[in-house]
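Take a look at this single chain, the form predicted alone, given in structure tokens.
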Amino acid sequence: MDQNWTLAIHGGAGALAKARMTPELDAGFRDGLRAALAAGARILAAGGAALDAVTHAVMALEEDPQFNAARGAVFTTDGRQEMDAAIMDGRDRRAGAVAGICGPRHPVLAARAVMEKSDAVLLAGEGALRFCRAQGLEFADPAWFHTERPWQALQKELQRRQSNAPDLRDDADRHGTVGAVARDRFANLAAATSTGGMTAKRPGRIGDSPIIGAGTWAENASCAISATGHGETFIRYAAAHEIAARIRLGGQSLQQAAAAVVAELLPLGGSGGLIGVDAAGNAVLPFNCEGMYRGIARADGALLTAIYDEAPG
């Protein structure tokens, strides 16, 4: 065991356009990111596991209505919330995921229960909810998940579609996700991702977040990745696994592989970004859109955050 550990988080690519960002909103987003970093960093600083650190960091983001996961989840065209989440352990590639659910207060805990207490990797819909109830997971009332900003975003988008007006929304009004990746003192990696999906998505639509190898990946031999953005493109190009393969098989560094994949996805419709960490504790946070809520913490104790094209600070 060494003293080196790293935690990186994201609160979604597609930050508010700079013209819409106020000092109050900026402070709120950064406070939320720092709270999530602190939740995971406490575990890593005490010698805890990367898997526990990403779980608690994502749980903190799921509690924060500023971000599109759990309490802040966006709505489908029929006014419902359908949430996806995944978690992966880099030690042995164990993974668990849930899709199209609403009820468990923390979808990331539902995903972890699938990984640890079932013979499945991905459970969806009513079957996933029955499993969560059987495991004794905490459920929240629908009113807890319903927040005003995503509800109003849905109303505006439905009105736009009805009038056939052009889609002038920025990425912040389209999608969002939260995620965490970590390297612990034992050089073990883990990743977790949670999302409400895309505003006004088709009921039953599932994005890249719960798809192992697309939006979530972890293996000690290469890296841990959590992605955010236009999920269909990330799925088609197996974005998270593509980065791992370029490292493990192609000899690229984490920085080289992640930067190349994020750049290659954009002309294909893959607006978004990702966070990654490797076994040496190197971290990357690239994105190809206007901004990505993100943060990083290391053993020196600093909790660094960023939103736009700036170094975390």
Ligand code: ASP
The other form holds:
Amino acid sequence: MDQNWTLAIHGGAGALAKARMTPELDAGFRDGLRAALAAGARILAAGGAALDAVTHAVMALEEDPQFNAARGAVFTTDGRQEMDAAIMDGRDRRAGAVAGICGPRHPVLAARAVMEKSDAVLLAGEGALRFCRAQGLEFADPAWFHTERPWQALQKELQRRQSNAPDLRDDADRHGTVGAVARDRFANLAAATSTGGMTAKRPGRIGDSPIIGAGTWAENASCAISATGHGETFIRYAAAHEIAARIRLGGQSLQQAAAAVVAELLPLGGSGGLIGVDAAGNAVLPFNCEGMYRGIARADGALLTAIYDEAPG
Ligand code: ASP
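Switching forms now, from the form predicted alone to the form predicted in complex with aspartic acid (ASP), please provide the structure.
Now the full complex is given, and it begins with the chain already shown.
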């Protein structure tokens, strides 16, 4: 065990356009990010596991209606919320994920239960819910998850599609996600991601977040990654695993690999970003769009947040 630990989190690349940001909103987002950092940092500082730190950081973000995950999730075209989440343990590549569910208060705990209590990696829909009930996970009413901003974003988008008007929405009205990656004092890595997906997504559509190797990845030998952005592109390019492969097989650093993949995804339709850590405790938070809610906490006491292209502060 050493003294070094690192936690990075994101609240999604669906950041409010700079022009719409107010000091009050900015403060609210940063408070939410800091609360999530504190939840994970407490565990890492006490010598706890990366897996527990990412679980608790993501739970804090899921509970916060400002972000598109669990409470505050966006809606499908038929006005429902279908949530995806995943978790991965870098020690042994154990992984668990859920897709297309609405019910468990913390989808990340559902993903963790799949990893720890089932022989599956990914459970979807009704079968996933049945499993969660059998595991005794806490469920919340639909009213708990429903918030006004994503609901209004759906109404606007449905009207736009009906009138065939151009899509001029900013990222905040399109999508969002939350995620965490950590390196603990034993140099173990873990990643977790949770999302409501894309506003006005087709019912049954599953994004990159619960797809191991696309939106979520952890392996001690390379890195832990949690992604956010246009999920279809991240799936098609196996974005998170692509970074790990460049590190493990190509000898690149986390910084090189993550920056290159995020830049390469943009012209392919992959607007978004990601967070990553490696076993040395290096952290990266690259994105290729206007903003990404993000934060980092380290053993030296640093606890920093950022939204646009400013250095975390
Ligand atoms: N990647 C998520 C999805 O496609 C959305 C996001 O991160 O903004 O479901």
